[in-house]
Every structure is written in structure tokens, then in C-alpha cells.
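Below, in C-alpha cells: the form predicted alone, a single chain.
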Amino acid sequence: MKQYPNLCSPIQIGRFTYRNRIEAAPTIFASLALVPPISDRVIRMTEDRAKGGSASVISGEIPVNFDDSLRPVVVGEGKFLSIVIDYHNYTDENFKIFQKNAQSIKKHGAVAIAELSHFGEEKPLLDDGILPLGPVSYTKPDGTPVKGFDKADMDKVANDFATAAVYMQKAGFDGVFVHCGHGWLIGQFLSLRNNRRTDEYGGSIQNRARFPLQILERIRERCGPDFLIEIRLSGEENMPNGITIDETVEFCRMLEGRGLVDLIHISAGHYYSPARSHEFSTIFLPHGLNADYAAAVKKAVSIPVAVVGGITSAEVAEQIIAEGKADIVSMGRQMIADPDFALKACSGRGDEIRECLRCCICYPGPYGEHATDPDSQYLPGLGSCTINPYNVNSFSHHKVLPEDMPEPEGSRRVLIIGGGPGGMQAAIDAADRGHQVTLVDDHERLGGILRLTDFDYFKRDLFNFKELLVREIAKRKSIEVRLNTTGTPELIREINPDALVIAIGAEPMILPLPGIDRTMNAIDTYFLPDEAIGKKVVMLGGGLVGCEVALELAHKGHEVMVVEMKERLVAEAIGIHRTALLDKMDELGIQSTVRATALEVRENGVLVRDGEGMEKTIPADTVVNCLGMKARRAEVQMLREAAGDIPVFEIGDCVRAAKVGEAVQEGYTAALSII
């Protein structure tokens, strides 16, 4: 049982005693918690970060007003939510729902604080006719005018931020978290890229913290010295002319015993860069990417320092508190993947966290960021969390609540056919409810599909995950494995059980295509000898697999051209993970072709032809097919037909091809179904 003393040690912060070193970092818009359908579940996230064992949790961000920061909040397929607050009612339901919001989290022992943000020149020109503000006026690329503050202006907003932090701290908040970073309106004040004033505002650091100072001092003189003020900075904007370290730390000194801040929260990046600027990790940069850029303020002040980004395990975040390079690791889309974090670090359950992926499923992020992304929408869709079935939020599979599904009525046999993730999933959860589960997997090892991240370099979080299943399916003695073993008619007759399972998976899509019986399957090429593969290599499928597959292939040494035939790689996703993923297969001189159709697959190569009709072979030591991948729905069937009357629940990408959260979720809900 591994113990981590630092992380799990008390810490005053302002007049609070925090009782370990783990902040839930904001995830989504705080607004949304007072939308009627989704309320209770916005609400239900943050609580589970306090009832998780968190220190302090941030509730997400909201603009001090709605007028020169409103920015309407985007769901779903680019919907527009347009939600306002009047921050001087103390008596509406929307108050209610704050004061509901402050408690359900100090209910449970966690320091209760808000995000309060302004978008700056950020804000969009909307039909209201007001102008976005910035530090000065110019007119964007697309035509938007900017006003440049005046000093009217700045009161104003200062008196906005001063205004909605008293509302905050009136419906039971301890603290306010005040959003200085990430291309914002006070980060756009601090950074050279954008405050290009010549007034006392603009030059030196010194200048230039001049408003953001009069916003904080605000705060402080409307709440008082006991009300909680943490501030989010960018440790490095990592853009051209942003803001860089140095600056950064000297702001912070700027704020050193005038009594204005009680904690500094070290992110990074921008906005609308969130993959390129590093304001989001992803599976191909560090953990704790920022821990050295809060180790510098830390250095440099007595205030406590918090640090933000790509903190997944308890191993990290204690080295990050033991090195002093931190006071308080900050966790964002780690409290989606597992809000009990604290509760099993703790309690020396460390090894049973789920730790985030970094996929960015949950939060795919804006479209923009590439130069091939389609422009047709502002921000996709959030999802629910790849490797989190448990825990309800706004954006979360839940059809039906935990505590709505029905209790089993006995102990019932459950057989399960097939150990990848989904199947493993469901046999942790029937185990959980009492069952007794076999699980066969007709392999040496469970692990199915994700068998292959025992060999992907790229792919450590994923293969992390995949350990953790086994580890759960080891410590339940209620489970029976069964290795190299098919599932058959026959085995559902031996075993007779009460419930089936269905999980086994997909096999490659072979498409009527001359000389496809040359290639070889994407997937076989992780559990083949790398001499086995051609130093010259053809991708046939620019989708996410046929990508990441090149990239592992690319690592490996060999040169990778895809070919794709739509107009853009990875055409199903978007946001950060894929602009990150082209990113580094163009880092790795991976070289590719899209709107090509391949015609054939010859000896020394593919045929294709381009988008202009003309044909030209693309010369290949080896042809990957990558062209999908089907359900096997006959075996399926075959299965079905053998257990006869009983429930049977199939899963995962014998249904359809999913992705690895769908057949978790779905593993998920199979389990509970079983009465």
C-alpha cells in the first residue's frame, strides 16, 4: 500500500486549512448549472470532487457580466445557449442554484470557490451591437471590430468583477478564482501579443499589470480579507509575443504582501491554441508539464503556488509537492476520468485511480486550430468520459442515474465472452454487484484491442488503463478467468449461466479492392516483428487509426506515406487531439496523400488515383490496410442462438465499431442490467 505524505498533507491557505494538496480544477461553464434539464447534474460533478476527497473544488467559469463579456455558451452541434445573471438579485432561482452549487461542495469538508472570467477582445460581435473589449482597438481578421478600454471602461469592469464576486460569496462560496490566463481579458492585458498600448497600460510588466492590479484590489476591497482569492495565470502563452515566464514571475512578485491574492494556479497557453500552446496535455507531452514553470513563481514569492496540466497520477503529484515545486496540484479533466483521486491516494488506494487518458474526448476543444479543420461549427460536442462509467455530468452516457437502476434479486451466473475493455468493465461491476462471473478471452493475456498498447510508444496512458482492469479483474475472487479459451455454443452449454455477455470485438473490413490479400492488417503490425515490416510503408486509410498506426510505425523508423480518400485526415475527429496527432506525424516526416482513391495493390507499391483524376503508383515495401473495421455479427448471432431464454447483452465492437469508451460505458450498463 503506497503511501504519498506530501500530497496528503494539510496546508493553510489564506484563513482555510486545506486538508491535503488536490484542487479540482474547473472543467465546464458554471452557467449550465442553470439550464432546468442538466442542473442537477452540473451540480451533482463538483460535489463528487468534495465527496471525492478534494481540498478545494472550482466550480466552472462564468463572466462577471453580460454585456461586454457575453459570450453565449455552445453545446452540442454549435448550439447557442444565451444565459444572464443579475449579479445584484440576491432572491432569484438562479441565486438558489449558486447557493445549492457552494453547498453541496462545503458539505462535504472542500473550500467552495467560483470561477469568474471576461473574454476580453474574445468576446464575438453579437446581435447586442456591443463591441468587444481589449486593451486596444484594432479590427480582427474577420472583420470584427475591437474598442480599445479607456479608463471608464476599466472601472467599470473592475467594478464587474468586484459585483459578481460578492454575489459569490453571498450565495456561500469561500473564494473566487479569478481566470488571469488562457488569451482572457487580464492575460490579454499582461501579454505583449496583445496589449500593444503606449500609455501608462502597456510597455514594461510593470505597466501592463496596472489593470489587472485595480481588478483584484477590487475584489479584495468588496469582500474583505477573508474571502479567498486564487488566480489562474499562464505560466508561458508558448505563442509568438505571448507572454513568457519571466513576465509571469514578475507579476507575481508584484503581488507579493499587499494582501491581494491567496493562492497563484500556474496553467498555460491560450484558448484558441489549446493543443499547440500546451494549454491542454496531450498523450504526446509530459506529465506535469507545467510543474517547472510553477516552481519559478514559487521560487520567486511567499504565496502558495498551484500548478495545472497533465497531472493523471498520485506518483506525479506527489513528486511535484515534494520537490517544492508546488504547494497544490490542480487537476482538471483528471477529477472527469476519477473524482475520487484524493480518496484513494489517501487511503493508499493509489493503484486503483483511473487516470486520464488525455484523449480529449470529454473536452474536445475549439475547431481552428488547424489549418485543414472544417470551419462550420465554433465547438464540438462534449463526450463522456473514455474510462469514467460511474459519475453523472452534463455530458455524461447516463440514460438512467446509478441509483435508478434496479438492484439484482440474487446472485446470478454471468458468463462473459471476451476480456477487452468492455468486457473487463462488465465483469468489475457484475462481480461488484454479486455475481459470479467467468471470463474467457481466447488470447494469453485480457486485454483485447488495447493488447496492443504493449507495444505503441505514443500510447502509455491508454496501456496504464488497460493494467488498472486487470488489476481490478485480479482482486475479485468472484471472477473466473479463463485464458485461451473461444467462446463457443458448447462453452455456454457447460457453463450455463444466467446472463451473457457478448464482447468480442471486431475484425478488419476487406474491401473488394485487386491485390488486397498484399496487405497487412493495421493492427498486426504492433504484434509482428518490426524486420516483418518494409522500410517503405503505405497507409491505406488516413482515419484515426490508420494515423496513429503510422505514426507508432514512423517512430519506429520507417517512412510512412498515408493515403486518404477524403479531404482531410482523421476526418472523424477534431479539437486537440487531432491537431496534436497531425502535429507530430508531420514532426516525424510522415507524408500523405488526401482525395486519393487507391485502385490497386501491387507488388512494388499501390495504385492511386488523385483528386485531379490523374493515376500514379506510390512505391511500398509494405501495404497496411486500414480501411476499417466490421462487427462480427455472425458469430454473434451464432452465440445468441446458444443461450437460448437467457439476457444476453452484447457490447462494444461486436455491435458496431466503437471506440474504446462506448464499449466501457456499455460494459457498464450490461452489468447493471443483470438482476
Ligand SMILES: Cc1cc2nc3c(=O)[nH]c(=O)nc-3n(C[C@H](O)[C@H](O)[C@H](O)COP(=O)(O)O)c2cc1C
Second form
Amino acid sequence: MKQYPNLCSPIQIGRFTYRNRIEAAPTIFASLALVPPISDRVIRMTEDRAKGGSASVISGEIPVNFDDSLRPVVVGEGKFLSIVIDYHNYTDENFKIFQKNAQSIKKHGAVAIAELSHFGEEKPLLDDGILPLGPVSYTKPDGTPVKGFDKADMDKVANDFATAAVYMQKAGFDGVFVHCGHGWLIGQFLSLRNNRRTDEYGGSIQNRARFPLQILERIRERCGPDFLIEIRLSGEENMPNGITIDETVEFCRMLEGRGLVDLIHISAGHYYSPARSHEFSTIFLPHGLNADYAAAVKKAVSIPVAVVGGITSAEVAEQIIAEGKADIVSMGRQMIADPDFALKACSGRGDEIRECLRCCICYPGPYGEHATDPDSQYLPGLGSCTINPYNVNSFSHHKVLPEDMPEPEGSRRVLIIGGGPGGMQAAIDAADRGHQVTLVDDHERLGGILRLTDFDYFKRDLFNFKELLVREIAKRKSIEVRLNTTGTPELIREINPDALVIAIGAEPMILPLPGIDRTMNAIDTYFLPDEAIGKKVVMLGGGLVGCEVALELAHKGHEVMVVEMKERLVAEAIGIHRTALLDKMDELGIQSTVRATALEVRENGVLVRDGEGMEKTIPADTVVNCLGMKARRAEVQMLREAAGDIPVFEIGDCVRAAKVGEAVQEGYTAALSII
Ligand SMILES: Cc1cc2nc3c(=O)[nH]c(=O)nc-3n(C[C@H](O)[C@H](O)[C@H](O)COP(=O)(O)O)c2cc1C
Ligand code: SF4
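Could you switch over to the form predicted together with the named molecule, since the one displayed so far is the form predicted alone?
Next comes the full complex, this chain leading.
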């Protein structure tokens, strides 16, 4: 049983004793709790993190005003709702919702914190005629005019922060989390990128800090010394002319000894460029990537320091605390993936943690050139999670919760055919609902399509998830696993189940292209010895599979060319992952051609017609078919017929080529539907 003594030890922050070093970072706009249809789910998201043992839980961004900061507009009750909070009204419904939010966190022993933000020049231009306010007057490249702050604006906005903080204090929050990073207002003042003022608010970091300090002073004055103030800073903005770690350290030194801030939270990056600036880390970056920035701050000040960014395991979290790089580890996506992180880590159940994949399905950015295609199947909605089907969030289509489903009337015999992610998730949940499960798979080990992660250098996070599912299956005595066993009508008759789950996956699509039989299937490249793949490789298809397999082959030393018919490579991928993947492909020297149609696979390469209608042969020793997968519908039909009139559930790839998240979700939903 692994212990994490540093991570699980208490610490004093301001007047609060944190029960451990784990903070749940903000991952949802708390003001969305004011929208009736989603209110309970928004509140429950943060409550789950408190219940899951986190020492402190942050309710995400709440604008400090609804004129020059932001007026969130959401679809609710079938119409557009504009969220506005009257920060002087302590009796209305809005106030009661924030009270409920704070209380739901505190009742589980966690410190409840509300995040306050102002978008500054990033406020979208609405038809209210109010211009975005920024450090300087100018016109943004997209034509939006920005009005530079004058002293009266500064006074008003500092007051707005303080008034909103008082409101949150009265609502029962223990503190506020002031967003000073990621390119929002306070970050704009701190950064030379935006702050081009020539008066006492611009120039040196001391001058740039003047207005941010004014805001913090105003909050402290109005909320008193016992109220917790945490600030979020981008250690480095990682943008041209952006904030550097030396400037961040300098700013933190200015806070020292003034009693303004109880906890400094170090993130990184800028919202304009979430992947490249490391606002969100991807699978291509190390875990805990901001720890050295935090360490630099911690060395310079005595104020406690928290760090966020790619912390997804108890091991990494423990190491950061043990090495003294930070006092608190903060987790964003990890809390979506598993809100019970702290409970598990601190009770010897660390191996049960669902470690976030950093797949970024829960966060759609970025915008512009690297944006995901609007019709992409990879856009399930902000906050939904690939690996956590139990996730309660307001936007996800993943809405089925255990309490929404009737309890099973008895223990059923459940046969699950296919041991991929969906089949394994179904087995776990069916067993936990009291059923007797037989899980069959025709391979020598569980994992289905995820078996390829055993060999993929870049998919370690996904490998960990597969291993977690395998471990969870092994722990459950009511699951019998039969490997090297094909699901057949005979097997169904032999087991005679009360319910059948079909999770047999998909197979490669073979298009009627001359010479297609000369190609190798994308997935097979993982399982064949590397000598079976030639030096020069052409990938037929530049979607997610084509590009990710290309990366793996390039990593192994092959010279890879990707041929794609569409305008853009991997256009269906979620934006942050897409940017990072394309950058990695560039780094590994992968060539590509878009708007190119493959005409024939020949002995020595692929004949293509390019966007200008010119035909040419791209030389290749091996051609890899990445043209897509198709569901194994004929086998599904055969199994369904053999099952007779018992309940049958088809899940994942065998319904249509799906994603891991869909397979997991459907496995879970199927298990919950067996009653
Ligand atoms: C779905 C989602 C919503 C987020 N919402 C907020 C927010 O309201 N305020 C904020 O400051 N950060 C927000 N973040 C950023 C996280 O707090 C965190 O900085 C980021 O996820 C990187 O940390 P991680 O690697 O632990 O996920 C959000 C992140 C996600 C994934
Ligand atoms: S969707 Fe992906 S990145 Fe987001 S929390 Fe889940 S596993 Fe992590």
C-alpha cells in the first residue's frame, strides 16, 4: 500500500488548517450555478471534490461586474439567459445559490473559495455599447476597440473586486481566488505584452504591479485579515513579450510582509494559446510542468505557494511537496477525471485513482487556425470526461447518474463480449451493482484497442487508464474473465445470460482503391516487429489515427509522409491536442500533403492527385491504411439474434467508430441499465 506522507499532511494557510496539500482548481464558471436547469450539477461538481477529500475547493470564475468585465450568456430553459449578479443584494435567489455552493463544500471539511475575475480587454464586444477596458487604448487585430483604464476606471474595478469578495464572504465562502493570470485583466497589467503604458502604471514591474496591488489592498481592507486571499499567476506567460518567471518572482516579493495574500497559486500560459503557452499541458509535456516556476517563487517569499498544471498522479504530487517546490498541489482536469483523488491518495488507495489523460476533451480551445472542426465528433462539450463516466457536469451529454437509475431487482448473470475500454467499464459497474459477470475477449489479454498503448511512446497516460481498468477487474470476485475466447452464439447458449453487452469493436475500412491490399492497417503497425515496416512510410489518411500513428513511427525512426484529402490535417481533433500534435509532428520531421487524393498503391509508393490536379508518386517502402474504421455490424447482428429476448446492449466501436470516452460512457450506461 503506497503512502504519500507529504501530500497528505496538513498545513496552515491563513487562518485555515488544510487537511492535506490537495486543492481542487477551478474548472467551471460558478456563475453557471445561477442557471436553473444546471444549477444542481454545477454545485455538485465542486461538492464532489470536497467530499472526495480535497483540502480546498475553488468554484470557478465569477465576473466582478457585468458591464466591463463579462456578462456570461448561456442557453437555459430553451432561451438565451444573461447572467447578472447584484452584488449588493444578500437576500435574492442568486445569493442563496452561492450560499448553497459554499455550504456544500464546507460541510465536507474543505475550505470553500470563490474565484473572481475580470476579463479586461478580452471582454467580448456585446451590443451594450460598453467597450472592453485594457491597460492601453488601442484597436485589437480583430478590429475591437479597447479603452485604456483611467484612474476612475481603476478605482471602480478595484471596488468591484472588493464588493464581489464581500458578497462571497457573506455567502459563506472562506476566501477568494483572484485570477491574475492566463491573460485576464490583472495579468494584462502585469504583462508587457498588453501593458504599454508610459505613466506610473506601466514600464517597470513595480509600476505594472501598482493597479493589481490596489485591487488586492481593496479586497483585504473590505474583507478583513481572516478572509483567505489566493491569487493565480502565470509563472511564465510563454508568449512574445509575455510575463517571465523573474517578473513573477519580483511581483511576489512585493506581496511579502504586507498581509495581502495568503496563498500564491502558480500556473502558466495565456488563454490565446492554451497548448503552446502551457496553460493546458498535453500528452507531449511532462507532468507537473510548472513545479519549477513554483519553486522559484517559493524560494523568494515566505507566503505559501500552490502549483497547478498536469498533476495527475499521487506520485508526482507527493514528489512536488516532498522536494519543497510547492506547499499545495492544485489539480484542474484531474478533479474532473476523479474527484476522489485526495481520499484515494490518502487512504492507501492511490492505485484506484483515474488519472487524467490530458486528452483535453473537456476543454475545447483554442480558436482560429488550430480550432477543431465545428462538426467534429470530438466536441462533446466543456467539462465532459473521457475516463470518468460518473462525472457530474452541467454541459456534458453524459447525464446518467447512478441515482437516476432504478436499483437492480436482483443479481443478474451478465455476459460481456469484448474486453476493450467499454466492455471493461461495463464489467466493473455491473459487478458493483451486484451482478455476476462473465467478460470474454478473443485476445490473450484485456484492453481491446487500448492494447496498442503497450507500445505507444506518447500514450502513457492512456496506458495507465487501461491498466487501471484491468486492475479494477482483477479486484472484483464477481467478474470471471475468459481470455482467448471468442463470443459466439454457442457461448451465449452455454452461459445463458440474463443480459448481454456486445463490445466487439470495429475493423479497418478497406476502400476500393487499386493496390489497397499492399497496405498495412494502422493498428497493426503497433503489433508487428519494427523490421516489418520499411524506412519510408506513407500514411493514407491524415485524421487522428493517421497522425498519431505517424508520430509513433517517426519516433521509431521512420521517414513519414501523411496524405490527406481534406484541407487540414487532423481537423476533427480537439483544438489543444490538435495544436500539440501538429507541433510534435513538425518537430519529428513528418511531412504531409493535404487536398491530395490517393489513386493507387503501387509497389514503390502511392500515386496521388494533388490539389492542383497534378498526379505524382510519393515513394514508400510501406503504406499504412488510416482511412478509418467500420463497426462489426454483421457479427453484432449474429450475437444479438443468438441472445433471444434478453436485454442486449451494443456499446462503443461496434455501434459506429467511436472514441474511448463514448465506449466508457456506454459501458457504464449499459451496466446501469441492467436491472
Ligand atoms: C473544463 C475546464 C474549465 C476550466 N475553468 C476554469 C475557470 O473557471 N477558471 C480558471 O481560472 N481556470 C479554469 N480552468 C483551468 C484550470 O483551473 C487549470 O488551470 C487547467 O486545467 C490546468 O491544470 P490541470 O493540468 O491540472 O488541468 C478550467 C479548465 C478546464 C479543463
Ligand atoms: S476529458 Fe481528458 S483531459 Fe479532461 S479530465 Fe477527462 S481525461 Fe482529463
